[in-house]
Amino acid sequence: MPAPTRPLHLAAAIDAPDQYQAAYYVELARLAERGSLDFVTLDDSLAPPAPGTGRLDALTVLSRVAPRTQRVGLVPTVTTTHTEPFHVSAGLATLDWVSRGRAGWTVRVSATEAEAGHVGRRPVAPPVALWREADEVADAVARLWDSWEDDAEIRDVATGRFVDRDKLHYVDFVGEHFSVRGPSIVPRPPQGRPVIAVDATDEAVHAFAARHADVIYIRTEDLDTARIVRRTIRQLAAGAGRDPDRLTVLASIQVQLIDPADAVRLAERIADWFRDGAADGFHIRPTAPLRDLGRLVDATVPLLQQRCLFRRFYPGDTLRDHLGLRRPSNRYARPQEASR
């Protein structure tokens, strides 16, 4: 069977609300890595946990997972509402450093009264306003990532100079909702800018996704819905001056793989949707993480590989490599440096 003209992408959620040990998440991430999945996601929110339960911070957990894995991308959910863009930028840049270029960011907004009351900073706002604010956050965060040029660090012990101050830049971002001066306290991430992902199932998110996202999730069980949303966001991205072929659109589905027939059905579904053009791949949300992810890696992935639909090894070291994305140039660097 001939190889497809575009690569198939696979990712998996490793959410486990009742698990509080880092080793559990390390095991799941290593499973995904054994199957050469592009990345794993870990969800998070600002909602108060249910009585008698707790919640781990996704960014912190994946920073712990990073040194115990080698290639798989690590994509936590980080909420823009009620959160300072400077802290979002620094946390994600740190994850990119500790993972050696494998960080991503699933952007989320906080749209419930419970979350607003839990944080206590301000009342809840309509989704349109929240995503307009998220648009500003994504812009400010990208500028902060660029606020250090790639060779800004000198580390000259003899002269005592750590950084070339001429290669640090104020971002001086002023938006409708906040202002950020910068520069960041963390050097520019290894990927230049970590990969940005968003759940764009809801129409209110489409404009944000078209402007900022590298990866888009569509939560649907319906092929036609996935196809329509993918086409819509690609058109919006082109209208925003972006190359729509640089967007990876993943159908996000919940699965439970109980018997061998489930492994086969999932492989057929992935192949059908991919060939139809409804999605560029799948974001798998396992019902029982250890069982389902293990069977995805040991049964479904080999079937896709046998059909020449999915790779057998990672194409590079960074998450951008896995997704076929170039490392972006720095907006503040002088032209001869930006072209390197």
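Numbering follows the first chain given and starts at 1. Everything numeric in this text was worked out from a predicted model, so none of it was measured. Think of the rigid core as the biggest set of C-alphas that the two forms share within 1.5 Å after superposition. Compared with the form predicted in complex with the partner chain:
- The rigid-core alignment places the CA of D156 2 Å or more apart between the two forms.
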Contents of the next structure:
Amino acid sequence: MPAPTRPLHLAAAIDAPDQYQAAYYVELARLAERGSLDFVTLDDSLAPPAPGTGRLDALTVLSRVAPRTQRVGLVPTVTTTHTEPFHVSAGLATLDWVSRGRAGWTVRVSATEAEAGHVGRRPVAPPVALWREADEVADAVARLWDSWEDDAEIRDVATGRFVDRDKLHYVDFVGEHFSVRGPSIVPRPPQGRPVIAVDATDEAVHAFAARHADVIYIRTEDLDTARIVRRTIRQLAAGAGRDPDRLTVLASIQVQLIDPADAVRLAERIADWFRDGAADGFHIRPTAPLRDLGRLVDATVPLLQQRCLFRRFYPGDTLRDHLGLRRPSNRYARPQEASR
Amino acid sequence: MTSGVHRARKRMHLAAHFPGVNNTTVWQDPRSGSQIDFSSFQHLAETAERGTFDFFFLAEGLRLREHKGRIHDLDVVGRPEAISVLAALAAVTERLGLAATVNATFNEPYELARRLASLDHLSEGRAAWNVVTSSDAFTGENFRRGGYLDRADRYTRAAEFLATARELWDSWPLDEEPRPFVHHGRHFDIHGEFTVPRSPQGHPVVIQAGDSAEGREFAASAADVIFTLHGTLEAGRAFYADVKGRLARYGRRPEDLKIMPGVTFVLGDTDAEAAERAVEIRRQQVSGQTAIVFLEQVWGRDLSGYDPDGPFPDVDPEPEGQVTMGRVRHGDRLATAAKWREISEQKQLSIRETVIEVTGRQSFIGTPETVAGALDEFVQTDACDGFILVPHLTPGGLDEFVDRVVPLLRERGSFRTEYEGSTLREHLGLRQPAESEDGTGLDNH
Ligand SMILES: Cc1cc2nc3c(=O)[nH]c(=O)nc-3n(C[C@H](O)[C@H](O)[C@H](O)COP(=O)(O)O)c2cc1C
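Swap state to the form predicted in complex with the partner chain from the form predicted on its own:
Now the full complex is given, and it begins with the chain already shown.
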């Protein structure tokens, strides 16, 4: 069977209710790495996932996981509504440093009364307004990542200068909702800019996804829906001046792999959807994480590899490498190179 | 004060400060490694753990420093966000405490309490928070909320922030369901449900850095450790007596608050060799360019036309001039200027030599025996309870101390030979915080 020209991408959610042990998350991420999955995600918000349950801060968990893994991408959710863009930028840049280029960011807004009550700074707003603001946050955050040129650190003993300050840039971001002066306190991270992901199932997120996202999740069990949303967002992205082939659209599906036959069925589904062009890959959300991820890696992935649909090893070291994305040039660097 | 003749030997506490973004950190040395690669943090943390240190410490600065309207370019600059790096270090260490400096002005309690409780879970009880309060408008330009707090308000906000964080930590008692929290205060008005169950230490350890009367009072009321800059025996003893004397008012015992000054050190095979190395390091720390910058900070005006190897400037300082942003201000600049000029004239020193003489001389210089003896004297005579050691080199600056001084401190019975507990609270001999009665957090101030 001839291999399709575009590669299949696989990612897995490692969310687990009421799990507070580092070892648990390390085990799941290492499992995913054994299957050479592109990345793992960990969801988050500023409220309990359900009343009476809890979860740890996702950025902190995946930073803890980083030294215990080598290749797999690490993509926490970090919210934009009540948080400081400056902290968001520094935290994700740091995850990229401690993972040596494997960080991503799932962008999420805080649209609930509960979250507003926890922070107490502003009332809730409708999703459309929150995503407009997220657009500004993503802009400011990306500028902060670029605010140090890659060769800003010079260590020039003759002149006594540690940095070339002409290569550190004020971002002077002024939006409708906030402003940020810059530059970042963190040097430009290994990937230049960590990968940006978003769940664009909801139409309110399409414009954001088209402008900012490298990876897009669409939650659906229905092949046609996936195909249509993928096409819409690719068109919007092209309209925003981006190359749609740089977007990785993943169908995000809940799975339950109770017996080996389930793993075979999943492989068939993945192959069908992928050949059909409904998705560039899958974001697998396990029901019982250890069991389902174990079966995915030990049974589903080998089947996809046998059919030459999925790679047998990591093509590079960074998450951008796994996704076939170039390291972005720096918008502030002179002479100006073509961006993205 | 009695000097402890009749009591058991005090065991000191030691912490390792990752070299900071200031001129104490020497980058011109060929051994100087990356200030940002994870491997540097790992090396220093592993060294500290090999030396059975209490904790590893990261400072914070939320805006790059500026001098004469431009980004200061002479010192090491650029560092990661503290909590994320410490979470990564939790993966490569087992016992070492992990202390993050995080500003109370540019954060919100729910978010920060969550991150700290997460770090405490992920490190199995090794998290600490150094509460700092700087809040100038200059730094505020990086934040939605801007900078607006005056001096007095900084500490009322910090105190309410910490109290609120503790209400959140208490709102989910061990082995129970989470309880709703409500906090109505001057700075925070929040309610809802926390998302992290009680962490191994109950509350992460709280460190306070700040020296004013307000800062000391805040530390006495609420902190577990105070990070100071009092480097001499006399100043240390006075500070120690003052701060420990404030504790009873809050129903706290002297051992509930550890006093740990930040100190530097230089070792050698002989005291003379150490002294020579110290001079060499001072010259690396104060280049000609850096000397002029120091002078400009005190003089409040441009002095770039002066030769650092030449005589002191004959112009007077500008009392209102402010040329540096993003660093803690000097006290009375006119008095400082007069003192510096006097030293320069008396000793016939150039600008650079004068600055080397009057700024940041190393705290402990000598053979490992000399340094171990001096450190121990500070602790045994109640000038402090231990030290936060600030190496001048990244990442190897602590190696020699751990290899040569720590064994001597252990021989003296003044420092642990192995970790006896697993949490930072246990290393520091701090009590586990009591679980609050109702967890509603209605008690606020
Ligand atoms: C030893 C020491 C270390 C400090 N470290 C930091 C730091 O890492 N980041 C920061 O923003 N402020 C730091 N500060 C500043 C304090 O938070 C505070 O703003 C400053 O000391 C002024 O307060 P005070 O008048 O009470 O001393 C430090 C202060 C001291 C004394």
